[in-house]
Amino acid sequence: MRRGARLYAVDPRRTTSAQWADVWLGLDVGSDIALANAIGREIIAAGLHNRAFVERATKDFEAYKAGVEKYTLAYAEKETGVPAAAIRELAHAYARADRAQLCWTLGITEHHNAADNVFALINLALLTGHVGRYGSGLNPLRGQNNVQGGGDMGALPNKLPGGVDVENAAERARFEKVYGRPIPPKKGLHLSQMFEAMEHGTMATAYIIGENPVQSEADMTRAIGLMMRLEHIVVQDIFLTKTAEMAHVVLPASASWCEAEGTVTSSERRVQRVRKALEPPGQAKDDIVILCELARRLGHDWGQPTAEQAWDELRGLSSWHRGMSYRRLEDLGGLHWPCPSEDHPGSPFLHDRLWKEPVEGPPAPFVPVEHDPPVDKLTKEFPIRLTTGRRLDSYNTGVQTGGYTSPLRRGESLDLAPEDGARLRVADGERVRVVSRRGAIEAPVRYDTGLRPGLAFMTLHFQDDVATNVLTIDATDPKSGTAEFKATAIRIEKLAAGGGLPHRRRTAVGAAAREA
């Protein structure tokens, strides 16, 4: 920005990033598709779409054009709360820019229509040709280290390592030959489907590695109740999380960033080496050691492979990573996949095939999507929209950061616009009862001038003190399996002097488990 870039921030809250922006578009929670479709319509109506790129590199443009026709600036202003003039300005600036990026986080994906939200943004990139070129593209900013790498290694229910579809018989056969065992030909369950399977009695055991679903899942009371039905739980982690406290077996693991060898992959697909600096404490062991020892006890001798040997097996199966030897990763400070051979320089950006003459591979499809408001409706009984997110000083459910002090950390609060505080007659710092259709918690109020009236904000960082996920709804996107953490309907109640919630409902996991 100091060098001339322009920033448009689209966020219900006026965050610190939004305060840096040239323009802040403070949209209503869950209206992202209405906004994106209106931007697309305005670009087409003004004749600013990249006709040459659309014609040579995409398909289904006419269906998209017809789909966005009704999303006028006036309609979008009504649905999103963003002034029509601001929407028009963003549309023209994005379309006219020589280079432009669309960056998003969980504010787009933690909705019941998460995938459609993303398709709406992809459509804009295809419409303008802001994809496949240096400095232009689509960038989902990751909130956790190595999220990209986990998926790339096959930690997805429908993929094998290297993005291979598990239902592709020919590709699956390559893996079966190396693994020496058949691979189930159908995709597995994502996390939300696993909880559905628990509910239906078709899933009786869980092996959980580096996850704390007891506190991270939406509708915590339901999640705990379903976990308690399981016959057997194994947790492999570096901390005794609340989920681990429920486990029948806990396998203490090493901290991958300093107590193990390996690789991580950043949001930009850059694979980098991780080097062991410390020995794991106590009985903690490297994940590879634990998994191989478990395999041995189940009758399969995998030996004692090093991280590099495991990586070389992966390289032999994944065309994305084939050229990424440990030596090259060391010498070059990392490489971007796809890197199909050891003389390949890596790929700093994706989709450049769309600009080649002729275009390589299939055309990129437009995917028309429709605006679909949040599932948890606002009513007179639940008139305030609660959205959740993160703070800079803390990490997810607080397990990894709660044991450390930070000058920025101040504990959990229910953040409200001062206008709402005055209307509800609750003071800054006053403890209140927060109620949704699923449960109730107590939290202190904190006035935040970055919030508009009618919008509240909480985090998930302090679940032991304030179990925010007791409130959130588990309405799930069928395509991605993501719950709608960003859009909960609540009401706020004053507490009687000296009163509060009964003690059994003040604790997070213990109380929810007893109620379940």
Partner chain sequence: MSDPQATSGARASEPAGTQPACRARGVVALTPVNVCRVCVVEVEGSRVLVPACSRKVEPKMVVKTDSERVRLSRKMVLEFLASSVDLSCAGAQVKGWMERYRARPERYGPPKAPAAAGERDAAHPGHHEPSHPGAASTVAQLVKLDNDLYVRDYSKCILCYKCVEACGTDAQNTFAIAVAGRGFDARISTEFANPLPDSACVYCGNCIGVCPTGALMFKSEFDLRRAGRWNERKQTVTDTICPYCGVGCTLQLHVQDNRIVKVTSPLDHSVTSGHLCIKGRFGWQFVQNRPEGCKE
Contents of the next structure:
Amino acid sequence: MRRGARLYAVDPRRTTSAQWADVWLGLDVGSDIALANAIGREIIAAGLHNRAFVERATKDFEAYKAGVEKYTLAYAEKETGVPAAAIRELAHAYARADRAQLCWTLGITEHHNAADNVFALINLALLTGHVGRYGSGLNPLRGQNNVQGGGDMGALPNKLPGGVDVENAAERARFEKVYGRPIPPKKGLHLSQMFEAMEHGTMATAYIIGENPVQSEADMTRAIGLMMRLEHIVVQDIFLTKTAEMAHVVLPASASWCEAEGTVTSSERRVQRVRKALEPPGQAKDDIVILCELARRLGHDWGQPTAEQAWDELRGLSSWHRGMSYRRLEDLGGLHWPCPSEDHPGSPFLHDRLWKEPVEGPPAPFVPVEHDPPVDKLTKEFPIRLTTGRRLDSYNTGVQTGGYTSPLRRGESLDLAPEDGARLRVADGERVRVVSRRGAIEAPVRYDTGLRPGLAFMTLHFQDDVATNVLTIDATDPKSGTAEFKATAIRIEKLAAGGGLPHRRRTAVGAAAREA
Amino acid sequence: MDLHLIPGAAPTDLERAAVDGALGPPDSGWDGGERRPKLDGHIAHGGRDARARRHLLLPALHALQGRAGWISPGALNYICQRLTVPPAEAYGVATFYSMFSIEPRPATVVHVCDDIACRIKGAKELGAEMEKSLGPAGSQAHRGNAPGKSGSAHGKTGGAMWLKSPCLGLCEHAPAVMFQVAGGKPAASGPRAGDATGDWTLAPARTADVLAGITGRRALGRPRGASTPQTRTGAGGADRASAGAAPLRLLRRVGRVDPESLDDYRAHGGYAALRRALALGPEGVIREVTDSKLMGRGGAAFPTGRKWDAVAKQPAHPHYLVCNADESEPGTFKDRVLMEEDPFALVEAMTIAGYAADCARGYIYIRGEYPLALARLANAIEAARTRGLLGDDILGSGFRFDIEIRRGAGAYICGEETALFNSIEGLRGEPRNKPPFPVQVGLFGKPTLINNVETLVNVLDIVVEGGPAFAAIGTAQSSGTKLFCVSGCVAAPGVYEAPFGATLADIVKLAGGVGAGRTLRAVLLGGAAGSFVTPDEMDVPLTFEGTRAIGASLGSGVIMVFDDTVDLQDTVLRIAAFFRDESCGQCVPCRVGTERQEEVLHRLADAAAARDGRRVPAAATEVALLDEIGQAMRDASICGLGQTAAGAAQSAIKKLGLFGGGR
Amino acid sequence: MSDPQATSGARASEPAGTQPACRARGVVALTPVNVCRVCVVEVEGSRVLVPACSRKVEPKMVVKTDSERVRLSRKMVLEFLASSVDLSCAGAQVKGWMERYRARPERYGPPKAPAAAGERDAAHPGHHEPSHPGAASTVAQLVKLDNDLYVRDYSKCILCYKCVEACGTDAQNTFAIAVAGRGFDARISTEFANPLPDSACVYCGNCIGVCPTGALMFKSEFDLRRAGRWNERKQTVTDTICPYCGVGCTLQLHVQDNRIVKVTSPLDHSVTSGHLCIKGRFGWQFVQNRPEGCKE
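Got the form predicted on its own; any chance of the form predicted together with its partner chain too?
Following is the full complex, with the preceding chain placed first.
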């Protein structure tokens, strides 16, 4: 930015990034498609779309054009709350830029229409040609150090390692040959579907590795209720988490990033090595050892492969990773997939095929999408929009970050615009009752001028103290399985003097584990 | 930028008004204005445009200091919000300048100059009187008897304190004081608001007048021409025409023209040069300046024409023009006199320079201790603007140019050109490394033409008469005339103009020589950054090459004369203290070297005193150490301050035999 | 000496063992501020010495790295620093330079008494009264202990500006600290010398990562040193990847007795050039909070 890049921040809250931005567009929660479609319409109306690119490399432009026709600037201003002039400015700046990127995180994907939100952004990139070229593109910024790698390794219900579709028989055969076992030919269940399966009684067992669904799922009360119906739960984790406390069997694992060898894949598809620096405590074991031991007891001798041997097997199957020997990963400080051979430098960006002459592969389709506001409607009874997010020094449910003392940490709170505080007569720091259609919790109020009236904010970091997910809704995107953590309708009630729930003692999970 | 403001610190209404006075009202709730939840909740503008306002930091701090008397945490918060500057950085800037206080203090602060010229003219005695009336220097600051603390208007508690000050640039009228007075109305909006100031100076400062000044009664100003004996007839001056002396050029109008009247300036030939320049065209002007062989008068003696040409040819735009009016070298006051008495000349000269080097904007960076020059220049710029001599279409030529004044805040280092740029940009006044040089990368990173006041004013005659005519004056290598700041033990201290080539003895004689019955002991040539010259070197011709030949330098034209009544060791110690105080602290050789130099000199002085002036045997080791300190400062410092900080002390030991040094 | 492509000409000309301190530490992620002046060299045609860390090489430039003038200035800079700053944690290399240039910091006299708490933070620029004749001024003062993660011991600060640059435009863009004051009273400071928890500090630790003298230190290291249990010879350093977000920063785990004692990051790494956030820098504690008695 100091070299002249312009930043437009689109976020309901005026975040740190928004404060750095040249323009902050503070849209209403869940109005992303209204905004994106209006930007697309304005770009087309102003004749700023990249006609050559659209003609050469895309399809279904006319359908998109017709689809966004009703998303005028005035309509978008009404739906998003953002002044039309600012939307217009962003549209023109994005279209006219030599290079432009759209970067997003959970604000786009933790919605009941997550995939549509992403399509709305992809449409903009296709419209302007800001994709497939160095410096341009679409960047989902990953929240976990290996969420990308997990998917790449096949930890998705519909994929085999290397992005291979599990329902493609020819490809599946290639894997079966190496694995020496048939692979189920149909895609499996994603997380939300698993909970549905629990509800329908078609899922009786869960083997949970390194996840804390008891605290991380939306509509926590329902999630716990469903998990209680399971006949058998196995948890493999480095901590005795709340989920582990429910388990029938707990397998203590080593911390993968410092007590074991392996790789992780970052947000930019860069595969890097993690290494063992510490001996794990007690009987905690490397995941690979636990899995192989489990396989042995189930009657399959996988031997005792090292992390590198497992990786080399993967490289034999995944063309993305074929060129990434441990040696190269060490020497080069990581490689971006696809890296199909050992003389390949890796691929810092994707989709350059769209710029080849002629275009390689099928044209990229526009996917028209419609604005669909959050499921949890604002009403007189629940008039305030609660959105959730993260804070710098903490991480998800706090299982790891609870372990260190951060001078920045102020515990959980219900963050409110000062104007709302004044209107509701709740003071900064006062404990209040927060009620959604699913449940109620207590939390202290903190005034935050980064919020406008009608918008509240909480995190998921301190579930032991303030179980924010009691409030959230599990309305889930059918395509991605993500719940709408970002949009909950709440009301705020003053506690009667001396009344309310007893103030719960704050116990960090790390501390609890130490005592265990 | 995500600003983390100081928790729980809010500005008072007075502080808010002071800052708004300098910056105009805030744009939105996000930059310090009233929060408008509906609009501000959905849109905010920031980024580069907001960060680009940083250069208004110094004017905002000045407005606040001038109004509230100190920089409170709440007020600093407000400035930071207005300008998108992190509080730690704003604090770093505020604590860089001696005129700003981050502690509450009384509305009136008397800065009593105790620097080299004043301390031989009664500054110490004046300080003693101040101590009787106001307690020890700086004492009120610690008592917290301040106007701004409670947020009430100052003046209610009133009060005053005094501080010792480095040279105030009023050496010809020593001893001098400056009153820094907080209060007054908020100035009109815009960065020029910093021009309005309640500060004023008094010299010569008689105790009674200073005490009266504390209670708000200002002494009368100096009469016109009071600082230029050559422009007066009768006592102390000379009737130049009858004496057959060379005609005054730079001082031609000084004392004769009304410095506040554009018409009077024109009646005395003003703006003829600009008309001529517009007729010559930019290349023509540069040709004349090059032909004139004019050398920069700021001390470095760089050929002015070459500099102008280099900036004019830079492909990067915009180009900036900067006038270095941060005349802070102890003993120097010539630029002050020009600005106070002939301000339109500088405005006209800058307009010509801007025209020649293709600059649309010029800055005058004037030292904070020159409130009168500041006011006169502000008036001159406004008058020129009103008459179309600055602005979008100057004299109907289509040339667009305007000037902004930036007031320094008490930092000698800001006279160094790159430190000056940083100061204008709202950064700490720390010099930059060179290369790159200002002609390529200067103010705001753009090609910049920077000249000092005297250099620029020379251009007027050059343009009117032509370069060759100017080159004919003075010597072959030093053309034109030079202003000399004569102070100390002479009958008629003041600014003297003489063609290059006059000897040191000539100038001292012009100023009436040392008093009757006194003998000349030494002359400090070039200021604190210069060196001592002995009585047997008085025939040195005052040219760039002549002074170089005796290992001295002309510097800014300081000729400070010391007779046998002066404690020169004390003078040298004061110079050492000056550099220790004024080092920006950036580089080690200067930051620690100036400290160590002062320590060694004190050790030597103490030892010499203990031995009753006889040679001290251990002194040889200390003198050798001092030598090494000096060499490291000279060789390894980033800028001229450190590079020259040892010159005076070294020459005092080697040439004058002070501190038990060998002669 | 004719390599116009090189960013630092003098670097190419350095005889082994005399690289500028900052280069020797591999600090390529930082803009050279070149204020320490230890690395000055003589360039023919230049009136004064120039800093090797930042001066760009030009065709036909003639550079002398070991001339009399160079040696004197280097010696003096080392003496100036060693006589005014506690260099005990500055590393063996500095000791080597002191010997090489025969620096004798003791010749400036015995050190003055350390400043009282807050005294250096309150220094006003512009006028001082010389005190304690015969003794050498230093920056000695109390250690600033105001949070659980960092320690700031400005008695060890040589004012190289690296922490300010790292907190600012070189890495973090947080601007929690700046240089305040002037001359010998200049110091690194938050606004109004407020404690770190009241400042903009986000505890990324990037300032510690670039501090060459141990003035900024992890509390974990500070405590072990104070207890006499800090032992670098017993430590291993292992590169791995941060367990938190998707950026993929490299962590260097410094392990002593099977416990992480501090986390650094290689300054030459292409992902974030050695800069981390609070979670990567300090969020490792959880692996050490687990009980030894885990049962299957």
